[in-house]
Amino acid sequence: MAIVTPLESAPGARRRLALANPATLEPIGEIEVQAADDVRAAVMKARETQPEWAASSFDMRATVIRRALRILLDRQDEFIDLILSETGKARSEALQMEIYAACDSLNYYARRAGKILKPRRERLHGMFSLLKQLHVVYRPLGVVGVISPWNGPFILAINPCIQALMAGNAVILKPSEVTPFSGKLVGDLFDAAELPAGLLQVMLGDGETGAELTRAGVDKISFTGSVATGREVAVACAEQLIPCTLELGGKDAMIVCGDADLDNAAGGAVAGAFMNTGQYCCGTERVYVVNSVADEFTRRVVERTQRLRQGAGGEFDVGAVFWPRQLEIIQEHVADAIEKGAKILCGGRRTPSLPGLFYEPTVLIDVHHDMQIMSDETFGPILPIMRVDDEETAIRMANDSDYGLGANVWTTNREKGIAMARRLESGSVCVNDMTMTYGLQEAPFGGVKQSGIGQVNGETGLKGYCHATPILVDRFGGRQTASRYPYTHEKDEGIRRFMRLQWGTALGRRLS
């Protein structure tokens, strides 16, 4: 993400930041911070103008949602640009990753939210169905607080705020501080795709602005970034007795097993694992491979890796980290994992070659797991790989960990492989593939353990954005409940004699 430096204000004016490229260092502009007052002000606007919102069509929605699909296609490649210069990823990345997913998630949920949504008769079980009528519908929390991150800057702002409207829902956007003009990009897209005013308002600013958000009255958090603040938000939510999703750190895990076809093994975990400079949440950061074919998949790693192309124009693989930060932390890990034994078979070192925030992609071997790097959120250019006896013992270091976000299994058994992902402790599982289960709308995704709570995406996803109501209509216009009293000993033993026939017998339990 950008390169972050805080202006000096005067006094009494809001706070300013400045950022700057970091893949090539420039200046790419400046902020306001907006404050409590602001935020306040918006969800007020929002609570004004949502109920009309939520009142129209499915189709109403889905017209605009299509409007925005259009437009960004035709501004395709203005949008990638800002996110360039935000970011310093590969351009194949933000196509691939922030506008194709954006177009896909546009398009699914303009097509199938009125249907996920659709008000449903529920049959009920046993005397129930001969009394009573069940229908449940899906109404609209109200306003929605998105908290965004900067490794995904526009895909991970705009897909929750697609999902949250076509629910009938309004949404203030807080986007990352050091990726804020993407996060902009998203109002920017539902304005011209005519949205109409205070249905979706994006606040510009750092973590107190982020905070300001949570405690602001909306009716749900959709969170997505670090532990440390997801804690922090689960906290405010907790307080306030509303709902949040949150989206958080991982380590996953991959493994190779002996029967493995290692070519596409290597090119999965070097995918996995330096894709978007290893920045995203579900990236490879732990290999565990077997003995019997732990050197070919390594040499064939290697290769790979030192065939991938570093840059900040033109074309390229992998590109730049985003956070000055985050090239610590990575710097950190290696160094520790180098103090305790850890060797370096390419890269392991910042680019002397390139100005801004590069790392060479850096393959580790004899890791293990009283290091950070196989422990900790390395979040970069990493990949550690770890020889493991057999399968039995790649399972159970897969599950070593305070993380559980997505995994994957390489196997030409398929069906060894599901049985493998269905032990593993992790909130995904891809078989052959590297974890990309977010880009799968009608997949649920989220964590486990410290990796999050609850899922986003698919029906899961945006019933998240609903309340459930059930609405329970009496067949007899009530007489059951009008002749209750008075209780008597005659009633009670009616009630006994009919428990005993629905649930005392075989054909009761059955009918039941």
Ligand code: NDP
Second form
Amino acid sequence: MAIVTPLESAPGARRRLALANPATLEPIGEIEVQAADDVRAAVMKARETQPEWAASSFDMRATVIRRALRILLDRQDEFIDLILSETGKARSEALQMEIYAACDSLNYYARRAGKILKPRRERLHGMFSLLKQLHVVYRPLGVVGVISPWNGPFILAINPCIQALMAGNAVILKPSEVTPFSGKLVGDLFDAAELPAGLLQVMLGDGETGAELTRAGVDKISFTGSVATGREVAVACAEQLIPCTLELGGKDAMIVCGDADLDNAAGGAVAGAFMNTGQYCCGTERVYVVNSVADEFTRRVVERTQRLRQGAGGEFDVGAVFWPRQLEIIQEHVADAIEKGAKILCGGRRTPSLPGLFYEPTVLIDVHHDMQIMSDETFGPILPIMRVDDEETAIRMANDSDYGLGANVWTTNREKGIAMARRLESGSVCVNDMTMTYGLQEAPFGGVKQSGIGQVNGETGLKGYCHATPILVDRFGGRQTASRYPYTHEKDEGIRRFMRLQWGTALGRRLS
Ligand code: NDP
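Having seen the form predicted alone, please provide the structure of the form predicted in complex with this ligand.
Every chain and every other molecule in the complex is listed next, the one we just looked at coming first.
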């Protein structure tokens, strides 16, 4: 995320913010903060255009989405350069996490949304199947507000927009104030793809703009961000009686079993902790390794960590911390851990050779759960490793958290890995992988405990942007309902006889 500085504004004018590149500290532009009137005007415009889009075919919507895919493929370097200027992340990360993932999402929903949201006839159970027909149609909600964070500024903005649009909604997107230009790219991409005007509008601004969006009369909020803001968004949505999905923070645990392939596990730990400079919701934030392999695992982790290259421009592995507040949190958590007895095996300080917001990839041992580094979301390039007696203890420690977004288990015994995964209190779990389920559209994604409410992506996500409307048709033109009155003892006795027939015998229960 870029460094943001408020600018002087004339009285009555919109507030302005200046942005700087976190890796080089160079200025990269300014934005005006859009206020309540702007947001409400955008929602009105969206309401005007959405019905025609909702009435269009899935093929027609998919044509626009595919055009966006082609444009993104052609102009990927331009998009990557802009994302890098706001985030200072490694180029490969912008390519893989932002562009590749966005292309995959565009293609996935263009191809499958029509099938997933196709109206369907549902076979009714028991006697109802003789009397009624049930059709279920998926109607778009209307106007969806998407509020996105700074750590995956393009993919976390575009992915919900693609799903909401393919489901037939209009979207108002509010990206984070520190990565506004990556959010604006989403609007530019769909403009270039000739999405009808008004269907996707990007509101630049800060938290105030986001708060206005939650109160502007939209039909759903799709929020990705911190637990604290998620709670505020939930309250605002409750007041409006509108649904929301909340994709919030995490403190993902990794468990290394005694039978794990230690080289793979060490590589997984390093990737899990340092990818995106540790600033992603499913980053590995704490490792529990069983005693029997702890020394060797830790040695391999340190060896790999020391080989990582940091930089600003050119080829490197670990980029900048995206904004100053995050750097403060990282420093606070490391200082707290050291004070309480943790030992640094490598890293542990700001990177002296780089002028921007850089922190060295850090490995800590002798950590425990009374340290912030093991209990609070750090969101930085820190890997704390804790030794445990056995796998049972590892599961207990992993579950000892207010968060429950992702987790990963490393073992050469696949069945054991799956069995352990089932016992972890986590929205998703990987076996022999670092958590990347957000990138797999088929996997319903969302946290438990404080890590969120609701799930996104795939069939679950698409249907979440719709109201599933049952349409019930009487097979006999309404004769049964028309003869409802008068109520009589004879009719009640008939119903009782039928109930005994239906549920009082094994055959009856099977048929109904
Ligand atoms: P924030 O909660 O600070 O911000 C998220 C978005 O909400 C931003 O666009 C922000 O705007 C906006 N916002 C701020 N205040 C309000 C408000 N009162 N009402 C409505 N919107 C508001 O999160 P971060 O941007 O700091 O993102 C990092 C967090 O996101 C981490 O905790 C991370 O774990 C989590 N995350 C979760 C993911 C998941 O899928 N579960 C994925 C990625 C990140 P502005 O920035 O302009 O203030």
